[in-house]
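What follows is one chain in structure tokens, specifically the form predicted alone.
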Amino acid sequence: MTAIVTNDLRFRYRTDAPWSVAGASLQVEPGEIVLLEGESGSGKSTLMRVLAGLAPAFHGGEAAGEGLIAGVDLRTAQPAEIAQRAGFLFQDPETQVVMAEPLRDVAFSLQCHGAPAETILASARTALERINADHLIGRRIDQLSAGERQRVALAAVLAPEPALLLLDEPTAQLDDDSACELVGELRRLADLGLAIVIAEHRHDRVGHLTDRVIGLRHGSLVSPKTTVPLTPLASTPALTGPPLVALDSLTARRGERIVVRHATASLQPGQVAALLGPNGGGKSTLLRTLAGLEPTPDGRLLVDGLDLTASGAESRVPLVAFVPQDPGRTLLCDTVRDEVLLGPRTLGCDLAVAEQMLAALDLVHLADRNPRDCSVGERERVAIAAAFALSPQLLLLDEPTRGMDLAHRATLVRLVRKHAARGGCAIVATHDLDLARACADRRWLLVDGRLETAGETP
């Protein structure tokens, strides 16, 4: 049975709005892996939600056209019936987790699919093992890194063994080893007859896996674009003089657990560090500590000669600006423009810089939209624009290219370089080595709580 058949499928979130999915006619067979390629906001996630039966059932809006998922009619089937056939990984998997512990969360997915009670725990454990996440069993999900939470969400989607997988940015928060393991597992599942549709900006990770690539522009299916890699940044020599940023034997804690131990590092004015390391290695915790959001049990942080160790997060702004890994949770205002202008208005900064950031990050056409109605990549750009608008000395970016297409990644690189050229510093936590090479001149490697700062970007 064909996994997906659509004919002139359309969807929009409001009846007075343009179609977010504009006449998609698509066929996907069992065993086939299809990659959806498109810019941020092109409709990839919306198409996935329609195919999963979530739009308009949960999101509201208006749908038209025809669609069959493993023989089930999208127009008449209930979402629960579609979910028995199609497993869907959200672009922001932290919103997909239900239970407090990984094994229980995957087991809950199996319970919802009516799996026999006596098989549930074993099947849940097997699903976690298949994506090398069984070592997370017994941990609290709210204490996991974003990449670890993504693996738990993937296991919950894979465990019921659906006929179709819909994966929205499945490698966005995974380190290279985890992404490679996932790709191998997806290829094995496809060889067993599973149909897989992937929306992914990291074509370098999944391109070799796919049988077809389909482009999406303004909600319409088109021929895919050829991707062009980011241009690496030439390394810069070490500078003399006092550092702008100094970590002096800094210890970072998340909850009751010490995550980073005695980190010592410094950046001269104009330097950018790529913070690398595996999922769960402590990158996000270190950035949150530098931003004042986590306690500092030991050591010191100095920025521009000021000791910020005992300062709270609010008092570090605008000297330090932080964009977290899930910036959608931090958005406060009802329009994109107000969100980007909020910090400068509150602190009396130059509003012209904020307006420049709206233009630089391609947000002017979204300025009057509620940021929570934007795509994940668009929300990421809103948060980044708000951080740059503060003109900080130290910019902290945690996985800033999540949901971001190549053109906007290149824009981000240019902005980080300009920030450095003006004498600022940045620390960019990322699994995207192309981004690291393009915008950073220093490499900080964090593994098992130990920070190594020797070497330039790879």
The other form holds:
Amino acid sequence: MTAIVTNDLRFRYRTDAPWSVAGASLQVEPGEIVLLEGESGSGKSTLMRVLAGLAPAFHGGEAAGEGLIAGVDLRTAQPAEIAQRAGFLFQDPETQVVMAEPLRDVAFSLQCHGAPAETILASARTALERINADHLIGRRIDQLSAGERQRVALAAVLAPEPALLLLDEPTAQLDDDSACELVGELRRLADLGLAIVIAEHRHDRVGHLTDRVIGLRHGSLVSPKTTVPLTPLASTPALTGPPLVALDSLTARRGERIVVRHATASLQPGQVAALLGPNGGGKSTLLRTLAGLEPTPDGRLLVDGLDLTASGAESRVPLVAFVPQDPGRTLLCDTVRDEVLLGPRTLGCDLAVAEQMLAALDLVHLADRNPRDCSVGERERVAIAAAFALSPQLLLLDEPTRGMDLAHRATLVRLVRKHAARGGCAIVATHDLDLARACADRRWLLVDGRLETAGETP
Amino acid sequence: MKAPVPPLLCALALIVIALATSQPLVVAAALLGALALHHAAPPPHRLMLRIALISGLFIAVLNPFVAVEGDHVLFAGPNFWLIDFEVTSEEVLYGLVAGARLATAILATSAFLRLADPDRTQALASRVAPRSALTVALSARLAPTLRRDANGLRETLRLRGTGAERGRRAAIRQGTRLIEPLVASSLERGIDISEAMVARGYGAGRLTRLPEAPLQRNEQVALLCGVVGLVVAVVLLAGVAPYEIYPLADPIATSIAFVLAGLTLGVSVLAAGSLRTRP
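Show the form predicted in complex with the partner chain, please, because up to now only the form predicted alone has appeared in this conversation.
Full complex below, order starting with the chain above.
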């Protein structure tokens, strides 16, 4: 049975709005892996939601056209009925979780699919083992890192072995090893007859395993663009003299757990460090500590000669600006423009810089829109613009390319290098080695709570 | 996190005991028991403790000025609209008992929510009331998610430099600023979670029940304590130790009151010790 057949499928969030999915005619056969590519906001996630039967059921709006998902008619079937045939991985793994503990969460999928009670826990454990996440069993999901959460979400989708997998950015939060393992597992499943549709900006990770690539522009299916990897920009020669940023035997902890011990490193003005390491290695905690959101139990942080160890985040801005992981969830204002201008207005910074950042990050056409109506990638750009708008000395970016297309990743690289050229420093925690190569001139590797800073360009 | 039934029975017993009698010793024992249970549960402790104390004290202080009962006048004053400035010792005692009841209910409920494993609570709910399982699941997931969102929003405020202002007014201004995004976030999260459940296949057919893990020894002890507590509650509901505050308060220190209060406090402390979560 054909996994997906759609004919002139259309969807829009409001009846007076343009179609977000504009006449998609698509056919995906069992065993086929299809990659959906397109810019941020081009409608990839929306199309996936329509195929999963979740739009318009949960989002309102208007749908038209025809679609069969593993033989089930999209027009008449309930979303839960489609879910029995099509597993859907949300772009944000946080959204995917239903239970509080990984094994229970994966078991929930199997329970919903009516698996026999006596096999459920064993099957759930196997699903977690398949993507190397069985060591997370027994931990609380809300205390896992984003990458670890994504693995749990993936296991929950894979466990019931549906006929069709719809995966929205499945490797966005994964380190390279985990992404590689996932890709191998997906190929194995496809060879067993599963149809898989993947929306992903990281073509370098999944492109080689796909059978077909389909482009999406403004909701319409088109021929895919040729993707060009990020090109490293020339790094600025670092200035000599005292370092702008110095971590002196700094310890970072999350809650009661020490995750980074005695980190010592420094950056000269104009240097950018890529903070690398496996999922759950403590990258986010270290950045949160540098930003002043977590207390520093031991060691010192000096920025521009000032000892910031004891000061909180509110006292570190605008000297230090931080874009946390998944910032789109915690935007405060009613419009994109107000969000970007909030910090500069509060701190008396130059508002012209904020306006420049709106333009640089391609947000002008969204300036009057509520950030909650933006896509994940667009929200990420709003948060990045808000950080750049403070003209900080030290910029901290935690996985800044989630949901971001190649063009905007290139823009981000340019902005980071420009910031460095003006004498600023940046620390970018990322699994995106392309990004790390393109924008950083120092490599900081965080493994087992120890920071190794010997590396040059990653 | 524990199996839900033992902390549920303990919390329920304390609430019913506090509501079943006006005997001050027994109600005080229930309050102390709820405090013990509250401290046995994982953090946060301080917020709920503050809410319980403020709510309880509010009722205790308010009652003498709105009730017009009791024979022992402590202070004679005029009636002013709804406020009665004639305060009797019975009104004060009743206020204290009512305040303690409210605080007991708040602390016991909060302790249960923090002690019980939300996943197993959800499974229990789907067994007892299948139609309410979705609501229970949503509530179980939504509360911690919203707490995280609120923290995230507060952090965003700090990262935009707005947290630097000090003082009560600034705190109120910041709190007010968080209301709108938090409401929007809660609506968004509610939809997200129900969407995630349906996307996982929830609602398509009968949910397979997972076999429940057997109770640990400490959970068995807590379960026994909860049962004993419920027996005390039933004894009180049956009117074994009647106590009247109005118009004239009965003697407080009676042997039956000491026995019931001792039993209430004893089983609560034992249950708290058994359920205690180590950091």
